[in-house]
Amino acid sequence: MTSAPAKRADMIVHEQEPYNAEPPRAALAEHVITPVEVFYGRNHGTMPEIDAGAWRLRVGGMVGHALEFSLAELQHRFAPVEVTATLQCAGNRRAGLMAFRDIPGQHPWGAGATSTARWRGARLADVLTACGLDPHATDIAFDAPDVAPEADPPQPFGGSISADKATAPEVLLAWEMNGEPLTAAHGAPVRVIVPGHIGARSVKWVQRITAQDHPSDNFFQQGAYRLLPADTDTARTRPGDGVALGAVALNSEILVPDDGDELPAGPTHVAGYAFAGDDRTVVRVDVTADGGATWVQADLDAQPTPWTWRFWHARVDVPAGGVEITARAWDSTAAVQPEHAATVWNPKGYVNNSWPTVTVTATPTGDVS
């Protein structure tokens, strides 16, 4: 096992071990391209330490031939791309949900269990190639040594994607990360990258793929990450209830100013992300501080890539006293995100995608404290 990762001092942990922890709000609006130390943690069992030298990965079910590669056999038979991506947990914003009706054995991801890296390593359908994947093979399962205690009984986790994302060029078998060599915590020596869906998808420390035709029988991919209906008992639900997750919804936040924030009162600038999963883009964010009365619309940074989430920033008038700044955002198919949490409440804090909202205190100007 390793020790909790090397993160900046004010990361929020949200459980030493396995180890969650989510930057600041205003540490993820300093950089596009997340630093390492910045990235999110989002673990179900302790993080192992692998040998890299001693790792191996087999490839295997559905396939013509399976094939066994060290992290130098990947590194030196594949074409190594790199394919910059924002990752997301199916649980961020899930502090909103829980400010509506309490999720109770849950994190309170606030808006910071998304990040985005520049990834390189082998293309997984280069590796499905080299191995005869087979036509009929629907679904492509990852498997990984951290065992989860939260699954009834304890198993390692795993995930499944489709056959047909799984072979699209976006897909990574990923060794490095912001141009080194991954870290433990994130998954070294090798995982996957799964652009446009969900984290849990992007398995880390994978060890083992199988095309099969049927999605992983893992307890995550049958059970745990799956939305539920609000009126759902829970604790009479069967594994593959509800729907799983794959491709991330369209959702935003604000990230300057930050929940809480003393400030003048005037034009003030406002700031954040906004982020659509698989192929679909950010293409407007308006801004509010009157309630909806009026709203600005904000100017959207360029996207380093479509599989990243998109900055943007705004000049919004903020009257004196207490003041809701909100968000919304559409994405390329004219979709927009759902008004309230209540609308999209569940029992296990998932997508929560209702728009994004921060409260301040503006002070009038000329006004001393």
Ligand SMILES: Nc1nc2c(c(=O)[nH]1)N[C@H]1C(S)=C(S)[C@@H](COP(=O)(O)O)O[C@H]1N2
The other form holds:
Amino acid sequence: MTSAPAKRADMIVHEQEPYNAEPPRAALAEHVITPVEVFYGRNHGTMPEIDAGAWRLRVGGMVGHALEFSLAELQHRFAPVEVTATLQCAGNRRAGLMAFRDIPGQHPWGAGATSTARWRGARLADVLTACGLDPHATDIAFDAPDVAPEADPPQPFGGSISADKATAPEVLLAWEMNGEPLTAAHGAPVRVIVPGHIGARSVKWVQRITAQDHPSDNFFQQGAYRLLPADTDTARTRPGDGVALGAVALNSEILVPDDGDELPAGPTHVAGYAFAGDDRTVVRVDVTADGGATWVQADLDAQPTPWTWRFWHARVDVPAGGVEITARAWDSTAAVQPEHAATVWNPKGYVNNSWPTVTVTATPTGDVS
Ligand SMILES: Nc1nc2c(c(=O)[nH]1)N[C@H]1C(S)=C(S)[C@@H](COP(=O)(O)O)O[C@H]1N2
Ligand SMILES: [Mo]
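Since we've got the form predicted alone here, give me the form predicted in complex with this ligand too.
Every component of the complex follows; first up is the chain already shown.
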């Protein structure tokens, strides 16, 4: 039994055990690099407390020589690098899908199942090179010790990424987050960080890495984190059905104002994040407060690295009354977010990247100057 992680008191806790929680919009909006006590937590099983001194990472499969590393060996043998990257759960914004059609047994994540940190560790590519990675390996699989009761059959968490992605310079075996040693809740002593891919591929508490010629057969690669057609009979799905989720789709959220806020009518500061995975970047965000009759182009902040979200902000004229504020983002391939949750609804509730909306009550100011 692990203790709850040290998080801000205002976290929205979907489940205490295993710990699943997201920060409220306002807390996420405060920093482009999310403080650890604000960073969302997503767990499929009880978080393990691992003795860093006894921990070993075993690397094997399609390699010239299987090797085992202690934490000290990882830290001294490989040049440490820092990558600022956003993690985004595939279930982020699921509540918007559930509002269209319910998704029983899944957490109703809001805007906050995503956060950004500075990660420091060894390049996975360097570790694989040291082991003599076989060029015929197509997939790199990760295994952790935490057992997920929801898996069918119950099994430890795991998953895989392509060998191409695994050998890209941004993919890390990280032991530090925001300049501090990783906390137990975020995967200590070492986790995988796969920038630009769904959070599930950034396996925490990693203890085995396997080079192979097929994707991981772990439940979270073959049974979950797959996009199924809306009309799928989920009682009859089989491992491998649907599409495995990897690179993060273009998405955005409004963080300021919060849903349900009361504010004076008139020019209003609206802010949020937008994110596009892998080699895509966010190039434009529009905001409307009049049902799409007029759109204001938001100012885009600089991205700390290509692997992070982009904060944006706009001044939008909000009329008096109950008002929906809606945003939409474009990426560098000129793709735009889909308008309706209904378009993207899927049985497990992944990748809701439809236009984000908050509803506010704007009171007339009476100021006509
Ligand atoms: N071992 C292990 N790694 C894991 C998970 C898990 O349950 N067990 N959850 C994954 C999912 S679904 C996400 S979104 C991220 C969340 O990382 P965080 O808890 O550090 O925010 O971790 C991923 N890595
Ligand atoms: Mo996730």
